[in-house]
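One chain follows as structure tokens, the form predicted alone.
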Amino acid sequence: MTSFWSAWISVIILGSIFGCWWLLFATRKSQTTDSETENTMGHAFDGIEEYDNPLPKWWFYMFISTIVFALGYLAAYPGLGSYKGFLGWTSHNQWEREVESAEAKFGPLFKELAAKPITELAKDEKALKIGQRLFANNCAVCHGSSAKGAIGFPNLTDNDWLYGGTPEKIKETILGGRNGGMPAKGLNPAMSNSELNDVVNYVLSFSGRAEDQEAAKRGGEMFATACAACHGADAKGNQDIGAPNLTDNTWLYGGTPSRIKQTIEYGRAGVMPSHQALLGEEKVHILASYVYSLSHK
């Protein structure tokens, strides 16, 4: 911030505050009493009239006692452009300490768990716990509380697994996060949409939804030569590159054949970050462990 900005800053607040102050006292010297009276200030509206009494004694002292208040508060804390306040206090070096003073707490109990292997983990109930805290904390946002999922996010409950899902591989995921991708109309960017319909019908035909035969023998042609290469030839997926199974009927962006085609028509990008550097080994262990049981109760 600059010099300019930290003193413009620093005179709004400063001038408001002094501005209340002097609002409070000016007000107060106009008043003709300094307790109730049964005068008005000579004007009615429906009926009411306004008395002219002054503020309440222990609602002056409350006004004076905010501004007192909030100067000390101010000499204290930043709030006055680049000030920093006498204390040092920032949110960052309180965030520090609460962190330290977590993993001093913690640590020990993380490291325990940590040294057990997943599936053992998966059936003890204390890091179950753990693992269901760090879930909502860090991955409910996009798979939902449930874990069940949405559009473009898988569900995490059912055994249809893009990169696997293994204890080994869960925590890989965890750790290193994904970047999947899918070009539009596969490996064939010249497809025409005649033919995109045909590889939609092919792909409708693994789950018996295909709405012309035909088409769909047509399209096991194309998809053969466009999307094979990743999906395979028998179109069950490839796990070491997130290409999933299209003949299990579990759709991460839908199954409908207008979101088939939108997939196959301009293609999809989904990325996972990796939580190594925020979680650290030992909590996404524990993490892992939770995911891994949400599908092997």
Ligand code: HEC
The other form holds:
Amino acid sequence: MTSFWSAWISVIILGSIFGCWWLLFATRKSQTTDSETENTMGHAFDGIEEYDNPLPKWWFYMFISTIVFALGYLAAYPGLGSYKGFLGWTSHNQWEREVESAEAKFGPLFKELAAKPITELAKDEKALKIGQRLFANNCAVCHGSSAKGAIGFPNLTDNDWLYGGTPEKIKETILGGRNGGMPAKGLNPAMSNSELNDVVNYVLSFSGRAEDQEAAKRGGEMFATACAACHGADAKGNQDIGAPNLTDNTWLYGGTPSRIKQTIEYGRAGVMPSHQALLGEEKVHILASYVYSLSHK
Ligand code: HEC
Ligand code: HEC
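How about the form predicted together with the ligand, since we already have the form predicted alone?
What follows is the whole complex; the chain from before opens it.
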């Protein structure tokens, strides 16, 4: 912030406070009495008149004390432009203190839990409670509070995995994040519209929904060259690169013919962010056991 804007803000704030002060005393000057009387202002609206009474004392002193409080507050805390306040408070150092006290309180517990294997933690009530809370705070925005996912965000409660559902793979996913990369039209960017329809029919044929058997057959040939490298010759997917199984009835991006066509025509690139820096290894370990428990009741 430049010193001009800092001064600008300070002048507006202090000006408003002293303006209130001035107003309070200026109106007091015209006051004729210090106590309540029956005198009126001399005007009437529809027969309603107004008493000419001073502000009650307690009210007047309340105004004074809010002004004094405001000035004290602005001296102690940041508020006047770039002036930092004599207490040196910042939201950042308050946050750091809170994190520190949370670390001191929960650190030993996290350490103890993180030393146990994920399969064991997945049966530990206490670990699951912590995991559930971590999930609600860090993961539910994308995967849903029940972890059932949404279009583009995988369901974590079923047994269908893009990257693998072993404890190690789940932990690896959360720690390092994942980038799904499905190129538009697979390895054949020159695919024509009718070839695209053939491939869509082929993919639909796995769930018995091909509209045109001949087209599905032609699509199968195209699939072998443009898609099989990632999804496998049998279309059952490849967990090393997160290529989904296309033969089951679980769809990441929706299984209607139009959604499947959209996926193949334009490609997809789902991003699971890395949580290593944000949460640290111990919390991720506990989270992984929670996620693992969802599909291993
Ligand atoms: C910004 C949204 C977002 C957040 C936050 C997020 N995820 Fe994900 N997650 C995704 C997406 C998108 C994918 C699928 C990536 C892909 O398409 O390749 C994914 C994939 C996963 C997978 C792999 C699923 C599989 O089938 O292999 C796991 C496990 C997972 N997330 C767990 C978590 C956990 C635990 C958290 C909280 C620490 C979390 N995610 C937070 C978006 C998110
Ligand atoms: C370079 C590897 C690669 C190639 C080639 C490829 N895919 Fe994919 N495909 C993926 C990945 C990875 C995903 C998951 C994308 C994500 O998670 O965001 C995916 C997702 C899909 C989906 C969505 C599945 C769902 O559950 O919603 C369909 C359908 C699909 N691919 C069909 C095809 C077809 C048909 C071809 C050939 C024309 C093809 N793919 C070529 C890697 C590939």
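As the structure is a prediction and not an experimental result, all values here were calculated from the model. Rigid core (definition): largest C-alpha set, two forms, superposition within 1.5 Å. Numbering follows the first chain given and starts at 1.
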Residue 23 C-alpha shift between these two forms of 2 Å or more, rigid core reference: yes
Threshold 2 Å Cα movement between these two forms for residue 52, core superposed: yes
